[in-house]
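Below you'll find only one chain, the form predicted alone, shown as structure tokens.
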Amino acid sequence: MIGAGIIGLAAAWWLQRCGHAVVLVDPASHGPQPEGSGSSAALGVLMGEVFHRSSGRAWQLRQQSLQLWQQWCAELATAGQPVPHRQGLLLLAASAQEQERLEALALNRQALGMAMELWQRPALEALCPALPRGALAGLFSPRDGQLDPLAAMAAFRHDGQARGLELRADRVAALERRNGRWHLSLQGGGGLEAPWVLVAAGLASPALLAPLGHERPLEPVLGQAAELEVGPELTTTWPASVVWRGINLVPRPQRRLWLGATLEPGLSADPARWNALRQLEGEAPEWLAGACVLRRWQGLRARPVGRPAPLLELLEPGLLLLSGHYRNGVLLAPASAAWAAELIATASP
């Protein structure tokens, strides 16, 4: 396995839970990862039910990956790795025409079983903080929800090292594939053999592929993020966190809020972008306008270039990519990872 962010920890996790030996290879594969990484600087909210889409590819890895977070977090519990763990989501509107799109995609889930609630005005008013401003309704969604992505990683890497995984503190120069078995370089000296690898790289994935004539070409999103403090006389009645135009906010303990997420192209962070995200493109409450930001972060994202999220892919004979999961790594990490366990378990490289 190449990557110690959320992928390549769940899919490592889940081959050994699965009875594989497996070796992860990634600098930072004792954790944490850099500041910066995608993983490290995500927020780990789970839209899986109020996806825009019913059916498709995308549609069935989110709803695998709901169920198998819920079994996950149990298992994780039960072996001393406790992962916190929020169901729920509200959703906002922020436009008549948002509204709409909600309602619709209110009836369209509650057609398929799902327990979804259409949130009025009045309902939203009655909550504590203020919601932003221009909220006109919300949808909230009880299945999807939000956990602690760095507790996840950590859980993931100390109950894999108690049940045999091997962490490598290394980069990977190069693959190559001999005799049926593929054989790693290590940059540090030496390398390592064996019948399958997991690329999980993020970024890094295309210029291990690309030697192998593998073009899979990934574009960095850059994203910032902060945690703010709340003043004391504000105690929280959200049933969840909330998304208000695409900008997370996700309540925590000791009356914290993390607040995120920018979506930039390149790899320097816009501070025009921030002061947008700070002040909710205008439509911050007063409470929020006065908190006081605790630390700020970013991190960077990978975009397929061409195609879409995320690049979970076959491409030779024991070669898996798992990479380019955009804003659902956190989301996305158990699909991925079951689909890798799968592949192994009936293919034969």
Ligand SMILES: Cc1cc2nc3c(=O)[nH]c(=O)nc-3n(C[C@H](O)[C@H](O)[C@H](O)COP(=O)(O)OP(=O)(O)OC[C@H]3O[C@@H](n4cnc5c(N)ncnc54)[C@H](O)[C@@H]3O)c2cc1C
Contents of the next structure:
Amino acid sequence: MIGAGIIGLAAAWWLQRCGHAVVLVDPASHGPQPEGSGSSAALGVLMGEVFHRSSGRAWQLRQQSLQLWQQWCAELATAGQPVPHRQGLLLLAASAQEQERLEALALNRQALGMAMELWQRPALEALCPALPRGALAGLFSPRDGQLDPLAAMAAFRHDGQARGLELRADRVAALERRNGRWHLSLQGGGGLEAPWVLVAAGLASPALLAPLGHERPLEPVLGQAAELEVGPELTTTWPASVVWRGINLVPRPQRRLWLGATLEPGLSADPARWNALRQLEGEAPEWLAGACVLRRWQGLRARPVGRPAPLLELLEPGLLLLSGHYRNGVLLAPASAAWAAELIATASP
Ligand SMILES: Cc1cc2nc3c(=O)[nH]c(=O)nc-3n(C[C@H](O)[C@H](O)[C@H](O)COP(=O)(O)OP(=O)(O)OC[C@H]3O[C@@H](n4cnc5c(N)ncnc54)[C@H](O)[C@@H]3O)c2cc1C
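Output block for the form predicted in complex with the ligand, input the form predicted alone:
Following is the full complex, with the preceding chain placed first.
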């Protein structure tokens, strides 16, 4: 396995659990990831059911992931590696058009038998002043939610190691197929050999694959986020993680709130986008506007060019790509891992 972000760690853990001997290679295999990596910057919001489609591959992956996260969190907790996980997501409508969209989504999901509630103004009033006053309506999705990505990665790493997962702190310099097996050259010297190689190196995946003739370009989309210290309003009335104008507000223990994330194509952060985020696009409730910023960070998402996210592909015998998860790598980590395990179980390398 190449890459110890949330995708590589989840897949390594799951494959080890399925009975495979897995070696996970990443300069940061023992953690933490370098600053700016996707997984350690993520807010962990799981948008499985509040998705604009209700069929197709992306929908199936989201459904499967939600279910697997439930199971996996329970299993990891039993193994002494709890992953803080909070169910429920409230999407707020900032315009009549958005309200219409949420109403249509609620009807569609209810027709599919899903428990999704549309909250009108009176229900939202009860949550003020915690919510932005401009909210016209809300869609509450009880099965979606949020989990702590750093805790999830630590849990996969520790439980994986307890099950025999080998962590190698090195960088893969090149891949080559010889006599039906994959040879990995490591930057630190030496190499590894295996029947299967899974490339989960995020934005660095294309550089490993291009010499093999597989062009899978990924473009970086930067996200800025912050942790704030907030007053008691949040702890008493806040129903769940909230999404307002595409911005996530994630309640955290000890009166903390995660706020994020901007969507900025490219590698550099724009201070104006930070200001807009901090002010909740000009609609920050008083308590939020006055809250103290404890920590700010940024990270890069990998967006596939010319292909839908994520890239889950068998590129040639024994070579799997799990990358390009763009905005939903935390959500889709379990389904990506399950996809790889199923493929390895049914195909020969
Ligand atoms: C600010 C922000 C907020 C986000 N919020 C959410 C959210 O709320 N919900 C959600 O689902 N998703 C969210 N995402 C998206 C999510 O973080 C990504 O989709 C996910 O982290 C991608 O994980 P990854 O493992 O593919 O990549 P990465 O986390 O980038 O990991 C790739 C790893 O590969 C390693 N690597 C690179 N090259 C090599 C090499 N040659 N050899 C060995 N190792 C190598 C790197 O060191 C790195 O550790 C967010 C992203 C950002 C930036």
